[in-house]
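This document starts with one chain, in the form predicted on its own, laid out as structure tokens.
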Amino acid sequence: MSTVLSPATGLSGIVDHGAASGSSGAPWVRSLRAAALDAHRELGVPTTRHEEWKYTPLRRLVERDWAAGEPGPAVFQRELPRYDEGSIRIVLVNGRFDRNLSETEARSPHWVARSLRDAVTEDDAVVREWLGQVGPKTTQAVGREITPDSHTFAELNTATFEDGLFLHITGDVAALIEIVHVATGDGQAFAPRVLVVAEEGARARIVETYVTDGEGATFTYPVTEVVVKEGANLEHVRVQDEGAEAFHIANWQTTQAAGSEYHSFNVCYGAGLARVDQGIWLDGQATVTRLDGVVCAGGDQHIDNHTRLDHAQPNSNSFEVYKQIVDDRATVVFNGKIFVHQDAQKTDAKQTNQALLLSPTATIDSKPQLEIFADDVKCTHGATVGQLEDLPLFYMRSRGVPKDQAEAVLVYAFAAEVLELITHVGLRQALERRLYEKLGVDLGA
């Protein structure tokens, strides 16, 4: 039985558009795009018979005829999120860098933000080195190997992206860097592409937010690549809060050099069907990694998160905590993999996945995985599923707290272990307020 859907799906128009537009640019760009297009065609669209997609059916996605996304409007129906008035704000509309809405003038010499299309056209040396090269496979440009872990939608993004963002961090950036992705239009598909390179000793805090504007179904299949060089320190928050009709399938890859720290937070509130594949490659000694997530799903939402941590060198530490809140008829999937490679002695890796079911019709599918090929390591993983406890709920209600607010406070306390680690106060508070909104609670009432 086939593990992929026929290529004659609703994605064929996007593929054809990518094939037509991928013949321009420098030779290395053409090779990158051609290899990605071939890989996507070989991989196809996975079905639930594919182990990595067992709990996330894509038939609703491929039954629609998606058009390659057009440039977005100049005026939006909604106010775009902003977490700090003093932040550096960069806006991508329908996958394209918007110069009018973005702040491209550096307030310090320690960062540069520019259109990825411009950087590719001008053959920027840093972009040429890293675009399409982040993650466990570092020879992706030509002749790439197709494995069970290959991500067909990341390949589709590489073959079809029109533009994106190149963020180059060379020193200590005090201001929060806000990257806002806006998707508009009905029946359109977008391929945002972000490349972040933090040079040796650089420090920054970044938040990527994905939202939709207006009504209608959109399909966003973004790729974010992050390079954290020796001694660099990045805090990276990803917020997916798209509309109920949206489809969102993302790939997020990071590579860390020796002595670096990377703290990532994956916050999933939106979309009707969403999946994020996140991989971090620890390619140096004395690296510190946090890979945390908060998921809040209700209605008929389906949210799937696959994480992968590769400890490739000795003396590295990683900590992963995922908190998932599932209500109504929603489904949440979590698959967390930790690989400790043969040379990665003295590894310390901890993974925790906890789910809170608020409805008898809610579903959680959890699959923690741990593969160790070294003998001097400390590794643990665990998964729990439960409901709100009666005793603290009774205690709060007996003191006059309304039932919905009491439940919301307890749910927040469950998620706070992750959200409280976000160091930017304004961002953390905004995500807390949004969590209460998802739970249907007005704290001002």
Given for the second form:
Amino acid sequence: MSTVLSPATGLSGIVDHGAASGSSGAPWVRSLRAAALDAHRELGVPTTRHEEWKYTPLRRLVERDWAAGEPGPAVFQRELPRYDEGSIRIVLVNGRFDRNLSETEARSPHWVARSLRDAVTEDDAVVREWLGQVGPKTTQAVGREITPDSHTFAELNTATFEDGLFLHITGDVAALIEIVHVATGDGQAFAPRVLVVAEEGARARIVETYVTDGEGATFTYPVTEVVVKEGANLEHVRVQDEGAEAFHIANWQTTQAAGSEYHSFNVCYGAGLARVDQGIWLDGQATVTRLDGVVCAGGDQHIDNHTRLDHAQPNSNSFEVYKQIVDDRATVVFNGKIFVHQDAQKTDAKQTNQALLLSPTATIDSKPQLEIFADDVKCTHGATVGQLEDLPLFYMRSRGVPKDQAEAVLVYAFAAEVLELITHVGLRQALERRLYEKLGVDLGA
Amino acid sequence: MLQIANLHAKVAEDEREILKGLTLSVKPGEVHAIMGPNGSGKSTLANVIAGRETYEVTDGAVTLDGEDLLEMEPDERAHKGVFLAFQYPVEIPGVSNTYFLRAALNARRKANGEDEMDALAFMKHIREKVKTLGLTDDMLSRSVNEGFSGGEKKRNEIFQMAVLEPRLCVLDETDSGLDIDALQTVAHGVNALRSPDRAFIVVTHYQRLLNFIVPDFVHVLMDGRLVKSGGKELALELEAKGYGWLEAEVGATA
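Right, the form predicted on its own is done; let's see the coordinates for the form predicted in complex with its partner chain.
Starting with the chain above, the whole complex follows.
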């Protein structure tokens, strides 16, 4: 009994394209891509018999024949998101760095944003050091080995990405950095690739937003790698708001060094089928990590988030809160792994995931998974699934708030606990407005 | 203004009737006190008027200015001027008092064909009320009732009432759990709202509140019916004698 789909799937066009184009660049890139291609071929496309894909069937994805994505247009049918007029905005269209839409002239000496393709071609030393190297490593623990998870779509991205963004943050960047990923073109597959390296003591706020433009189904399989060096502080919001026909399977990896802070927010509103695998490797002492998520799924959406946090060093704190709203016939999956490695004494890890079911046909599959190999740690987790309570609803209605609005306000309040932690006001308000839109309520001015 | 005729009601998923033929008429400007022992149906009456769905009306009629109140959703009733001050005000984390009240006020204004109040005019409107009720501004930005003390919650109910300016105010055991100072503040707030075109139904177990909110009528609710009505002196009689003598009297005539 095989746990992978046969190689003759709808992804073979992309794989072949990757095999054909992976032969350029410096030797390290060629070998990185070749190894990734082999790994993807070996891993294949998982079925629901694979433990990590138990609740997320990919049949609908592989039924289609996907073509390797073409470069996108210069103009779009929709307005691209912008949260702050004063922000630094970088736009990637169909996975390619768009020089016309992006700000490339750094206003301060504290950051550089450039095409990843260029950076690879020029054999940038920082890119060479980190590309494909971020995330969990293998360690030894009492009687066993703790190994990183395998990610077949991340391997596919490494083997096939055309371009992407290299963002190098070397100091304190005051302006919000907005990275906008646009995907357009029916039947096309895109592999956006982002590498963010925040040097020692650097500080920035980043928001990555994934949208689609126009009609048609797209398949985006992005990889974002984030390096947070000693004492650096990054707030990183990821917003997935693609169209209802879109497929989105993402990999997001972070490595944190000693004394660093990383606040991550995974906001999932869009796509027909979406999966994010987020991994954070705590590779230094006294780090602080937030790993928060807001999911709002309706219609026939299927949204799956797998998070993995590896406490590999002592004295670090992590907090994870997921708020998930599930309506109509939608399905939401959450799997939250926390590994506390043998050396990671005095770890304090707290995980909470809550789901609000708004319809009898909505589904939530939730699985916290703590594996602890150190003995002096504090780890807690809690999972709840509930519905809107009658009493607050009646209370609001008895004051005159109409039912739909009262429901939306209560659902919003449920998610607000996480959204309120986003420090950029314009961004937070835009995400709140979008949530209300999704909930079908017009709040007026 | 409010006409209740032969009202029968029960908890939706329960067979047992709680209200068994209650009749009451309330005119504008009047203050009616409903007193009665625990379990007599006082809270049921208050909740049925406001439209709580956990109660089911099995017979009788409730009209407001001739319109069938029972046909209306809770929010429609509020738009017509009904307000229930809860016995146990509900905490709503993540929703600020100000936001909540503005949403409520504007929903009513919209339903009645009036313009919505903009943020500036609204803030001016509520700051006046804050002052008269001796509240603090920080209560406005806090989440609705979240972490409020018992007294703060009750004051917040009266504050909301003052902001929304309803025509029919139903106070469900607003005095429960209040010390004498808080009781006076709440009563002062209610008295400030008394006017010729606004009516009150004050549901209470004890006479104490009625020292401060002096009613025009006192009704005794027992076993789902109003068994005795009178003026404010009836409350004093109940305070002195308890409910026992009435039970005997009702039992004798039943």
